[in-house]
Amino acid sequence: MKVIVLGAGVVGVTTAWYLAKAGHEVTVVDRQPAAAMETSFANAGQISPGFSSPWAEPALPVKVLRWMASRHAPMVVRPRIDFAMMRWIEQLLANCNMHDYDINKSRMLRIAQYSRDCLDALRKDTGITYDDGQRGLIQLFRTQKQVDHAARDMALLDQAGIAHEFLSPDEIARNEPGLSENRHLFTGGLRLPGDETGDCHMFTQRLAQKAEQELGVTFHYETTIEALDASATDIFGVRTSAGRMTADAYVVSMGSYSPLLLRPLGVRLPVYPTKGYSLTLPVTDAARAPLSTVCDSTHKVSITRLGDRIRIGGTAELAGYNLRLSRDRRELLELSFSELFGASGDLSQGAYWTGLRPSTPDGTPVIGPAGRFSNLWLNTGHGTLGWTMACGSGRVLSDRMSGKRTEIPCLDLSLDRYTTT
């Protein structure tokens, strides 16, 4: 079968590299000059099964209305005139209670941990290195009430078989010595030693030169997506700033940009941008520099060690498809590493990042068919979690489209979810 997947982040790539090796021929279009330019290019690098989580949860809206009066809050939503962001917000809110939340971090779980597998087993297949770590993730509890809240989380995390152990301040001192002296911060914190870390745009790129050099795919950059043409029931053609492409079947994984290219055809896919920061600065003393990941619950931000670097991602903000960098978010980002983690790298020499996360109101990725199109698919919406996500949604996708039968159930996590009781 000829595929077209329209996208080459790491769920496009990932996507593109499944179907590659289930036989297919397949075709990578995108609008930048190479792959992994855009969201994908610098998240806060690490690979979190156990830490999928959705946003919506019954405390957030009163968390918001606190943030709301803070220039450094974790969330923030600038106000403007935009339906579907208002929409989505709609739907978020009426996924924060404890049995949808219940719900949705269990689907999470599900393919993060499946996709974590995935990346283990291409890993070895391939021998790819992408400044990759395999030293698991802590989550740093700095009030009494973040532990509470973990406790239901590590039920969950029990019931998916996902390995975790509580920590004190020393255990995690013990764990990432670059916290010692400032263990007075937290009260404990949540150690997920089956999580990973790397750099997502080095992975992604040479992802996709394997792909094209030992499984044959094509890839068109610099190629603008304009619209998909299509029939009642099937999609004959895309059309791009290249001409007019066909195949048998198509593939949307084009992140936050994926509802306005298949909003012309009727499909409402309830994803929205939720704009995300980073900043990478040089190592400048080991001793004190973490080892792996290590995500503050009070900031929100992941502080994670890449190689010789430091990343620091983290935020969330609502501003629509706005690009412009932040003064307030690159200060919230800064409090965090250096509450934590002091002169261990060079704040002045951090490299500033934005991206756009195609974050749903459940958290949870959109995996499968695109309603009423027979060859038409969708591989987006994975928000914070594309990178731990994508090797797991390409390999489910694949399959799916291959008429196999999936290693993990999956139809709950198709576009049907929102328009099914």
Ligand SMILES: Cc1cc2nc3c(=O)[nH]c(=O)nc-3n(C[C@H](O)[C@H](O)[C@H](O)COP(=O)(O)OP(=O)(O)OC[C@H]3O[C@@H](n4cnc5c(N)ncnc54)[C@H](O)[C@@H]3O)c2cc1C
Given for the second form:
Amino acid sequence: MKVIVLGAGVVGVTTAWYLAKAGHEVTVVDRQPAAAMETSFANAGQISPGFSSPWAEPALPVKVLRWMASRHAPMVVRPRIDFAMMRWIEQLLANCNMHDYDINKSRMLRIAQYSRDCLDALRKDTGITYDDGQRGLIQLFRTQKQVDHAARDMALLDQAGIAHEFLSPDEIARNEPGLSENRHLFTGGLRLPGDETGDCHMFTQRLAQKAEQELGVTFHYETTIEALDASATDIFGVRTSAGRMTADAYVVSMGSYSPLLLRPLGVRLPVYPTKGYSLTLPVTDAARAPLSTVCDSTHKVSITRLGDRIRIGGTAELAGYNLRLSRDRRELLELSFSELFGASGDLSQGAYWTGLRPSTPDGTPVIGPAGRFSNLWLNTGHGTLGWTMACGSGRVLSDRMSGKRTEIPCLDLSLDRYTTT
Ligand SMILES: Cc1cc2nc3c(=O)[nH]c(=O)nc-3n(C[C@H](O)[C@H](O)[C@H](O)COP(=O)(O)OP(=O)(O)OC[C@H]3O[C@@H](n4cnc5c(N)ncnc54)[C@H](O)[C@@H]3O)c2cc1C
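Alright, leaving the form predicted alone aside, put up the form predicted together with the named molecule.
Okay, now the whole complex, with that chain kicking things off.
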């Protein structure tokens, strides 16, 4: 089957990889000059099944109200007249209850855990490297309230069979010696030994290269996708800045821009951009630097070691599609880093970046068929954890498109969950 994958972020490229592995003839189209130049460029570097949690939780509305008064709030809503944003917030709020939280979290855990296994197999199969590390993650708690909240997450981790352990401040310092001097800041920590780290941009570019050279995938870069041509039941072409392209099937993996392409076809995809920021610094004192990923629950910032660099990532802003770099957001990243790993990296050399997470209101990606169109497929909406979930999502979609039985249940990951519940 001839397949066109729309978008060459980490999700589009992994999808293309698994489709080509399954024997399909694959073409990937992207407006950028190379793979992973938009949201997959400089994310926080966590491959973190154990950290998979939806934003929509019962306490979120109160927290957001409280954060409105704070300059360094982890989540910010920039008021604007934007019906897509208002509808998305309404759907997010509808998920802010314990029942939906548990369902959403278990779906996220399922795809994320499977994805980590797929990445492991891919690494063994291809020998791909990407400043990767397999040393786990520690979520740091500064308050008893955070510890209490984590108790429920730990019960869900038990159910999902994900290894985890609660650490005292001394144990935190033994795992991450760079935190030794600051152990008084913590009440405890949750260690997820199965979580991993790595540079998503490096991975995606290297996988794209392998897909091209070893599996014959064709990449059309610097090509803007303009519209899909459709009959009542089928897609029969994609209009691009380089002309019309046709295939037997089409996959939409355009990150936050996916709903804009689908809207004229009447497909309502509940994906909205949540803007995040990162800073990448050179390590200046390895003894004080993180060894793996440390997540600061108070500021909602993750700090990850990527080879001889440190990546600090986080914050969420609902602000439409603007990519302006905010000074306040940078200060928040710097604050968390300074409090935890202070002298281990040179903030003045930090490369500051922003990206738009393609987020769904329930935190779970949308993987599966697109409404009434027989040959249109979706693999998008991976929000906070697209790097974590990419390989598993690509594999699941490829299996479904190839008519194979998927290795994990996946019907509840498709767009239908928004129309049937
Ligand atoms: C600050 C931050 C930190 C993060 N940290 C983590 C983390 O630690 N772990 C994790 O798992 N995830 C993390 N994420 C989330 C993760 O980065 C995203 O979920 C993931 O990159 C989304 O990948 P994607 O392929 O869906 O989208 P993208 O990478 O955005 O790819 C979409 C592609 O579509 C192309 N495109 C869009 N519109 C068009 C058009 N009209 N024509 C042609 N091409 C088009 C774009 O050029 C782009 O290449 C983070 C995100 C941010 C912002």
